[in-house]
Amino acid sequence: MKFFSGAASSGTAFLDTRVLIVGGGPAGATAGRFLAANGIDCVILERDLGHVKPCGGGIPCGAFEELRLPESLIKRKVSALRVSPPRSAPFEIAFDSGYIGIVERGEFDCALREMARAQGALLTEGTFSRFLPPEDGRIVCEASRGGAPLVVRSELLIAADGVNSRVRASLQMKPMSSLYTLGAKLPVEGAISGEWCEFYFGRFAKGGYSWIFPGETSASAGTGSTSPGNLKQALERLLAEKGLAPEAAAQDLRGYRIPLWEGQPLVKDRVLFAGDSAGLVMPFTFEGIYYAMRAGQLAAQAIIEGDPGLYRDLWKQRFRSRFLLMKGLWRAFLATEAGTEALISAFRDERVQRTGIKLWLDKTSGGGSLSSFIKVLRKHVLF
């Protein structure tokens, strides 16, 4: 990594690196950590180092060992779910083993970036603006840092800059479809239990879902739908279900778009996409943190092995079947209230619970876990 000279206006900084990573969230920070640990020169360009993404912060236990993350980042371990179908009574699912680790996103993302920096990645706060004409076969990007212009030249670029990716826009790629969410922080007390994560399918947001994830001292509560117009009313109905007045969340409302996975390209020329900028959020469960980190790791692995295109194959072999299954369930059942009721109620059966939770928590398991879940689920609902 070095500064280089070029023809530009006075005050412009120039930086030369092997890999430019745009975005310092879970995907970008993880990519930077693995690249730097393997001697690959890289720069992480993060727009706002103080940004805290609206998020429940749930990560399956297996991810901490798989990605070598310190468990000290976990604020609460949850080993049970409370699930509410649209029509029938709610029910609870206790885990035989394992847990969901709840993290505080601001602290968690910062820790991931520090892990990357400790391995030798350069972390800088700045905003990607656009691509400039390539020079000597290298990617050239225009950015800004501290109000001053910055030009970065690199062999490869990892786009990990979220659902509103400027990199995607600069490449004139198709905008991603989204699930719109509205959430708030609530105290963990009274009807907000710290014992389980709560999911409400089709109960408050038609064709969508609502959630409550308990943290250390507060809970993340929210609702999501492909139709954003009624999100506030849906959130108010969720609060009413918990015996809270609408104003309980009035001072901390935050909206966010969650990308819908549609098989978006993972590699375009010498640009690799990871996390939300690639739409890599699991359909149906909308789990994103784990898959963002794994995408960053797999993108780094492909670069380390000298074949950026390998990233597509690594991701396909590991996760495509899971994404296709969950996308199929979403399309087949969650479009109607009757379908949602049938699918969610199937999880009252202990065998469906056991195989489903294993599939969710044990990310290291192979195809056997997926096929076991499909086999058991088929006995309860028709595909």
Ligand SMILES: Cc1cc2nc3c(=O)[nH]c(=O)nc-3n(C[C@H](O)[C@H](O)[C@H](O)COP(=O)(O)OP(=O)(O)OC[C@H]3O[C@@H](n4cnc5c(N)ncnc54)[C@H](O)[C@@H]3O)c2cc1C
Second form
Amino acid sequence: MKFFSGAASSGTAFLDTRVLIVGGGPAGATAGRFLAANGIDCVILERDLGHVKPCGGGIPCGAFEELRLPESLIKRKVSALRVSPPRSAPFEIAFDSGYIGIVERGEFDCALREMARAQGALLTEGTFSRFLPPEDGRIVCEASRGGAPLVVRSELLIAADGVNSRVRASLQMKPMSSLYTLGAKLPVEGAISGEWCEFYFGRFAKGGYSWIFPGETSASAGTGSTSPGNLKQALERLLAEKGLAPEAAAQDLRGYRIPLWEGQPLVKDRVLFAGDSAGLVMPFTFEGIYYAMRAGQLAAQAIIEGDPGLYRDLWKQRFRSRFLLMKGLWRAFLATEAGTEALISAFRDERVQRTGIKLWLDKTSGGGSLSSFIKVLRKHVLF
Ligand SMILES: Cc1cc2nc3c(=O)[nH]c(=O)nc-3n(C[C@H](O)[C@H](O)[C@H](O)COP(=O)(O)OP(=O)(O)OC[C@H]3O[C@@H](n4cnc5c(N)ncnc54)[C@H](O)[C@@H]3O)c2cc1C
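And the form predicted together with the ligand, for comparison with the form predicted alone?
Below, the chain from earlier opens the complete complex, with every other chain and molecule after it.
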């Protein structure tokens, strides 16, 4: 049983645990859930238990089964995409089977943390600030909790504190390259359909993309680019395309970064990085929730098996080839408008759609799905 101990005179509380998890988003909460379910003592330190991450909340259906998540968290099931290349007319892709489940991030993250807590993880609201010198070979972290100092000693640390990771910065690791996004909430009505997710490639933001993901009553609309300067105009152009005035997005306008995967280190000494703090967002589709949860799970598995370094190998075996392929596509996409047009238009072909959607929705499909997708795509695009 863990408890906070402290010297009343100093006002500092102390906590000892085997694994400290910094961040209680999809990566941290999932790591905590699997560690605790396997009897590993762990603490999830989350800066703000009421935090709602700006996010489209789109998660492929296969993830719910694979990670045993309740489908009751899904606010809307979407089984069609509307895709706009930079120059030619938009087209639709209807899924043969499966769907994208749209979740509300505040509720979703909270449910994941509750699942961890139900397994025995200690969840506490507090902010990691920095590392202190190690004590008896244990990692020592300084945090703040309810305005008071908290010192946590642990054997291992999982950094799941997102794209602006303070843990990364404290270890003087290279800053993360990122895609800059500007998003807004719009009501699902009129031109904003609840039937499909919309993607616009290279259309409003040069070398970037825009999206509309419908939720229960509101849709998450946004635009992302590697150059942050033109995001506001790009969002306004997206609204204009939907026949909406710029003021339609004036409320709840939020900017955020999405990390670009560059093969960032997953393990440094006794610190394991999961989710956005390790740049684990799929290039090109910018899907991060599933990969954050799976990274948390694999980090936990490595610790459970008694070899934290195994995390690197587990991730590599499972996901590296997909990430490399999608990074290649992203590079091709970025290079020229003609490249973007050719690549996105390839998805007008029914076989490209079928293999691409299978790869996206069914994450348990093995290397066969990946090679089928590459094979059919090669016929359409030279890269
Ligand atoms: C606009 C936008 C739209 C997106 N849409 C989608 C989508 O539709 N589908 C999808 O799959 N992905 C989407 N993503 C990506 C997805 O949101 C992330 O990849 C995912 O949230 C990563 O999970 P995480 O747990 O690694 O990090 P986060 O979700 O960022 O969680 C990190 C947690 O750490 C906490 N924290 C931070 N610093 C500290 C600290 N110092 N101490 C303690 N706690 C701390 C934060 O409060 C937060 O709860 C989108 C991203 C953006 C920006």
